[in-house]
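In structure tokens, the next block holds one chain alone, the form predicted alone.
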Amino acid sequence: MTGVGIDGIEIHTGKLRLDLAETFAPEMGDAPEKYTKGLGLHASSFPDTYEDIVTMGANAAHRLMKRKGLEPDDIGRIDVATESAFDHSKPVSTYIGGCLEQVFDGDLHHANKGERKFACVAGTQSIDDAYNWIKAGRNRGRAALVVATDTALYARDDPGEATQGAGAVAMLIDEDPDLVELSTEQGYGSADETDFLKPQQQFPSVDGKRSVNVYLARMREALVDYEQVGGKIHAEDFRLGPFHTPFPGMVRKAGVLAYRHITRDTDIEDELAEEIGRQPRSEAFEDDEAYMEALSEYTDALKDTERYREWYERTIDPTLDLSRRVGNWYTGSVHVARVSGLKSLAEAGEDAVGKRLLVGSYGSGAQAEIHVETVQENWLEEIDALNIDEQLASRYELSFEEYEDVHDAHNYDEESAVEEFTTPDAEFAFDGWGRMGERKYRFVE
């Protein structure tokens, strides 16, 4: 059969920008460099006021269909992954679906629209669905467009605050794809987790420690299993590993854990074993505590040689770029660090067909999986399309009481009257309520 995969991808971030370093860190009084090198960000992308979940997610969705020549009934469905839902039973797809059919002759009254929800992760999730629904059959010669839409705010003066971020994500899923196949196999690492949630409320309540300690447990996990069934997985096997991004300090813990993992038994530990010792292994030690504190030391070494940093600086980095500039989009975040990868490669002049990447994506609650993707043929022209860097450099810079009011602007528990930033044009833009309590948009030319 065909292979299925990513076809064509968008981004539409925020319009506004907060630099965490000049901005955020005087006001908080904290050195810049907790942001830039801490947490590894150097600004944030926030909505508009006329901007939110559906017209970002609807504005990188028609700019999609319209770059890849589509029409209402090209799309068989439309799944967008989202943690900002503002509704517990109308989903978002309803009001995109509504968006594009402004702008397009025809209607997507026949295309199954959905909803997915598990944190980060959902993104991925509803990549899934669509590749399932194609490879079983049942998509009428159809495309599936996926949308990972989010608003990551915080509460104010929580310690999340300076990952915050806002963008959408969508993404073409079709048979003979033009950007990256996906892989059959997959491997996931899940468990009841409470490290991150929002009982109720739009705010997360973070446990910030033990959510980093859960997402490395569930990313090792993931990465077993997938092993169980794609095979050993070897350091030079992948061009990029594009990872689920909160902030980049977080990956940086992910890279070495996954480097270590990925070289045990292999040559690449021999080598190392010179500078730095062989790995631990659990039976030469009397009690896990022990095992563990040697595993500890190990990885710290690890990180420091010549070997790995290179191998982090060629794999890891160059798909964190994006993120350092726009924050966390919770269920775009690992879609941005695909792009970002791949940008950094075709910026270099790298000829990528059939490279393959090593993607992990994650949400708390908790769930992890790991999949392999294979660069296309037509790769550079989807990802030359992109506008992205035009996008961020029009961002509205935010003075620190703007942003105060920005923030309030989008907390359902504040009434605000903070007027837009911006000009909304050419795209979808919020447009007041409806009867019931509905949002409502329209299309501003």
Given for the second form:
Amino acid sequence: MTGVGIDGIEIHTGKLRLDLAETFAPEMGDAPEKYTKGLGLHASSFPDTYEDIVTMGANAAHRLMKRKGLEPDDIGRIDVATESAFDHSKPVSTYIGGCLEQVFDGDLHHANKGERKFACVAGTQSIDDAYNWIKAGRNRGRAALVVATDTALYARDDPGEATQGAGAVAMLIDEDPDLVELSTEQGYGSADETDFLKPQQQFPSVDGKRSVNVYLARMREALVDYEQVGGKIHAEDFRLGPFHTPFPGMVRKAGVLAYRHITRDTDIEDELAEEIGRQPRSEAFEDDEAYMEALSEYTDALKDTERYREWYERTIDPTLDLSRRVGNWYTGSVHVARVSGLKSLAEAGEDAVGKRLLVGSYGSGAQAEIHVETVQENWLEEIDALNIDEQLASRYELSFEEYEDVHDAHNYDEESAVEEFTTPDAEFAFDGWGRMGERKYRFVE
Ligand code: CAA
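Show the same protein again, this time as the form predicted together with acetoacetyl-coenzyme A (CAA) rather than the form predicted alone.
After this comes the whole thing, all chains and molecules, with the earlier chain placed first.
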């Protein structure tokens, strides 16, 4: 069998934009730099009143199928990854399948549909499921549609409010892929954690500071676990490192820890030794506290070296560009990071065929996963076909009062009479409630 991987991607952003520095920071009494420099975020995408996880996911999937010339018969499974589901029984993939059946001839009755839940890592888990299904030979020549879709909203005045976002990423998983091939090797770091959760509630309970440490700890475990099967990772082996990006500042923290880990016992550590000394080894310390302090001092010094800064600018920074403009999309976030990185290589005219990506996914609760992707021959065509820049540029700019109204419109506990800010155009839109409390959708020509 040829390789299996991502054959095509489409992104759909929520159609409203909140400027964090200009509009949000003053109302919060914060310096704009807390957002633009500290968190690394400039704006958030929000769904208009007729948008939700179904419309955004269906719009991304529709565009993907049309662009790749696919019919329902070509799709053998639809998996949706989300942490914003509104039904405990009927999966979002059935709604998305129903939407697609409105616009394509034929039906999706033959397609296995499901919904994956493990916070933000569920999108990557859905890709795994599709990969395994194809590798097992159960796909009968059909491809899998994976849709990662979320309205990542927090309660008003929660510290997480600054990192909100909304959008969907649709991905086609197939043999002989056009974009990237996936490694069989994977590494996991998984533990029972209570850092971010939604126990029967719409908006998350978050222990923000702890969630940052849990992210770093699980990511490190996944990296070590990957090396057991994939061999030692070298800093220069990977062209890009797309990581789950709740906000770019999080990845900035993860980047330096990852670099410290992968340069240990390498020529890079030797070269840097003259400037900042060697990495501390636990054997040289009497207690854990002294060792941790030395590690933290070394990491601070490492962050300021030219060698590290160059690596970060080349490998990590390009993956953060879209995130800066849209906020956290939970399950879609790492997939947005992949696109962002590849898009920057395309814009720079770089030939990326055969280059490798070190992909780090993460979900609170908590689990990290690391795998490797290899860029395929038709990657440029796939990236050039994206219209995400146009979508981002045409978002409606919210005032703070309008933002408050939109937040209420998407809050299940609030009544809101706010009108839509944009007009749906050749896309799926929410169309009211059915007799059993189901949500209904129509394609607006
Ligand atoms: N100029 C420059 N930088 C500034 C600044 C200024 N004027 N003011 C503040 N900053 C910096 C701070 O120093 C800080 O950076 P460091 O962490 O590097 O020191 C950064 O801006 C943020 O400031 P605070 O820590 O004061 O911000 P906060 O406490 O209000 O909120 C947060 C931060 C706790 C992460 C919050 O955004 C949150 O709860 N987010 C949701 C949870 C989350 O995203 N966690 C990430 C890991 S979990 C995950 O990844 C899953 C997921 O998707 C949710």
